[in-house]
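Single chain ahead, by itself, as structure tokens, in the form predicted alone.
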Amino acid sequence: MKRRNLLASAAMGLMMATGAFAQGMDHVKACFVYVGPIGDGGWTFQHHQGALAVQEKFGDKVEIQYQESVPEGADAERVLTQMALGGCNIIFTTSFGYMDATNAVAAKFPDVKFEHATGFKRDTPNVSTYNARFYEGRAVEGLIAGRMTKSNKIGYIGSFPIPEVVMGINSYYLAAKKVNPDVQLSVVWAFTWFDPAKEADAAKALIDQGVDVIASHTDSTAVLAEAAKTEGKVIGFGQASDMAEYKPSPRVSSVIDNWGPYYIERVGALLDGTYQQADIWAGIKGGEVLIGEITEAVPPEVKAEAEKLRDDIAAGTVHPFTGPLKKQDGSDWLADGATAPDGDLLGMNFFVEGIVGDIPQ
């Protein structure tokens, strides 16, 4: 009875700051929920660049906070109920488990602005969503992988089986096939996002298949160790980090994931009283995602032909999904010149044409 008379009391005291935030802010408490360590290398480091150029921006103005390695339950909805009552006035949910506890806890504290990565619930006016189109840096990935690949056998570490995911397979392979029709893609799930031990493991298992390019959508380092013990048989990219450590082979380029701005644009918007709930999901265009560096690694015309596919889709010139395109049941998808359409991506489940093996339900 206590802690509910606490939690109404709280939600009380927020909801008498309405006007706060409608007028600005003189100081804002911008709070961050981290799915990994910060010295992960990956995904969580790469947010957190994205806290500390808020704090580098505005200074004083602004309170940065953070907690590392929260699982995604009712972890979660503890942590972000302990934010809201230590006086957060933003809170930014980084993984995509983070979903329910995110509108749960949101719902209970209507003046504390929630913003969820990667997610697309809403269910109160103080949650927004933000993501990135990974799977625009993908299709650049995949046709570095289909033009350097030896064996014609390239590999992608997925690590849970939902969209965001499924998708960034998918662009991996289409490009690919597209500058080499003889690939074939093997696929491992790690069913984790931070495990070094189970990263290296799903990289072993791809090499010992014949695999010789890499791609993952997991948050160390761990794939790209695994492949410099090939000593330059195998090659890989830097996922959501640049991952520079591992230049100029067996990283050959890198998929960055550059937060900055868009922290930056949300804290400034609670100062200057401009603050709106929104729901984003920008890409290469935006700058949210980035090419890292090509190295030498790559011979000349792959890496201007890469470069090209970049620079084509953030002209939107290219769509990585354009058809004719099938599903792997062999049933129609895309007609010809047809271009995915967003709702499509964002509940994708299924892989394309092509592709071998099961999505894991």
Given for the second form:
Amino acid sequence: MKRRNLLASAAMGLMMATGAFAQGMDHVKACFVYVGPIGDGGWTFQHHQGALAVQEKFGDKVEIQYQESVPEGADAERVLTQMALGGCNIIFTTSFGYMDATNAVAAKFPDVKFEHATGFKRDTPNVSTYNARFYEGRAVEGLIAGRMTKSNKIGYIGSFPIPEVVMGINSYYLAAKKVNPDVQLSVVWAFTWFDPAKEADAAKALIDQGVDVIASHTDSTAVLAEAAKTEGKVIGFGQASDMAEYKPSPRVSSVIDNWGPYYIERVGALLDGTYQQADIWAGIKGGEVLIGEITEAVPPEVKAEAEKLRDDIAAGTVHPFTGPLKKQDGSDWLADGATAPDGDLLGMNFFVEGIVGDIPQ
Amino acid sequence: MDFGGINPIILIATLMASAVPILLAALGETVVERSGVLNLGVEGMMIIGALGGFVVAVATGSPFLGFVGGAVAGAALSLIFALLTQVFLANQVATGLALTLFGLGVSSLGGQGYNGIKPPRTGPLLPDALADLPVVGPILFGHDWVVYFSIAMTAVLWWVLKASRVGLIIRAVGESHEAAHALGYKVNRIRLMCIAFGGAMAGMGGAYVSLARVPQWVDGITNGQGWIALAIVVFASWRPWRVMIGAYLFGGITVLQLNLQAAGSQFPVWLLPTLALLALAGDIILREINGKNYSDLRKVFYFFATVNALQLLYLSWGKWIPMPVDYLSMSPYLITILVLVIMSAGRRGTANGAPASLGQNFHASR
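Coords for the form predicted in complex with its partner chain, given the form predicted alone:
Full complex below, order starting with the chain above.
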């Protein structure tokens, strides 16, 4: 009898809990998992700005919890499990490498919502993915790089050979090539998201090779610090964050990740009960990707050209990947006038024609 | 002068600078471990030094004072370790690990508000005219003072540990603290000073990261270099010159692999058998000079090694292959360990050169 009572009340409790979702919640605990320290001045810093924006918007109704420098892999699973057990209602995992951990833990906690940044796996209904079309910003950077380089050598510091990074490299190169057919691109893989000394070494290696415009896909400001040592000979871009402290040169522009609006929308949806599984991929148009101010180190006509490209991409009249395009091995990819379908971009594991070097497998 | 798109002169000049943090920290740890103390908190002391150096340099505007500040900060943190292990006799391994965690946390807290500030520049020590000389200019004269300091410290520590009275006392304490105590040396006091010295060196290494190599402050800026330094000390069998070889190898191959990528360069396969032949020849010449004998096993080994190397050289002559980036990026770790292990192998009797009392606490009452 007693046991039956217990089961019944447990069932009641579950029904109430699931019912509560449909009706919205009074209080949400939103948790964030960061791959680097908040003080990186780049990727993680911007995610944390988004988290702070959520707190500011909802005040007492939302409690924020976060953990910094969580390694990608088994450790992430432990952290996620702890967060889920610790009463988090929604957990944002903010790096590609958390993909499997996120889905594994999500399967165990069906009542907790998981939001995975830059991934593509949604194994259970409580996993959503969100991303930004950074490659749109890369195209603007590429145009500036193609116009600004004097040595016709431009560089790109890649973190890991994942589609996210590869599509940024391709977009950067295509835009540069379009305005400067002689441009050559050197790619260096750092195999880290955050290691200031190594990022600086990678930038130094590129500079030693005669590269004078460097874009990077790593998280810290070390690349710009290294470029700053050349006293104006080498320029670069703010990555993920504006990195305004390196204005006006070497930082001549930047691609800013603006996560705040998305985080507010998702936590808000959880509060008012309209939350649904989603797969968001917005770009310059949706405001998730911002182009930081183009400084006076760039001539006015180049600046105007770059801003026009930005506006055209936002208006949808220009797509950074527009045919005719060939892959690096010479095979056809896009026909004349065709634009790349999202599926191709999200699984991108090839360089476009003209880029030298292989993608590590 | 180019080699597969890479200028070896610039490469050597770059690696000398990029190895400084690891070299300084590893030299400090060498002294600490030679005195019988295992301080695993190098990473923590480095990052505290990185922050301390940065803060002082920004506040005073003097990069030199910054390095002093970094050394003081590192030494101060190491004194916590010294207090716990030498006075309260806490476990050295656990205390060292805790010191790293503590250093990382404190630096993250103390570094709030220092993001995005540029420190005063640490420029080259010598006039540009010297640095512009061909070949020797960039390698010998183009550096800031800390690079010269790190090389000088290697020589000084080698001499101190090998030939001076102080070094003898440090080694005595590290090999047998009870015997040293019986001779009247204050074991814990000597160890405390060694720990503080190690802390100062690690702190200075950290300051080099935040002031010269990546002139900025971000959380976690040293990112594991302290652990590399610790590993190098062991693989270098606690000898300063080998520590320097290890640090330069690690720094050099890190820089080289990034340069290889940037140059889109390919790897000269024929270089490997050539290097093997050169190593063999060098070994034989050294043995002839020293008048050493050859065992039968060694003769057989030499014979087959030479034949194989010549065969490989014939097959690979003039061949360049594209290097997979994955192998390139793990190569600094692999090659450094491999070379140092090979160097330490073959010396029988002295074991691996570890101080006999390493990691053991001492109290006079025992």
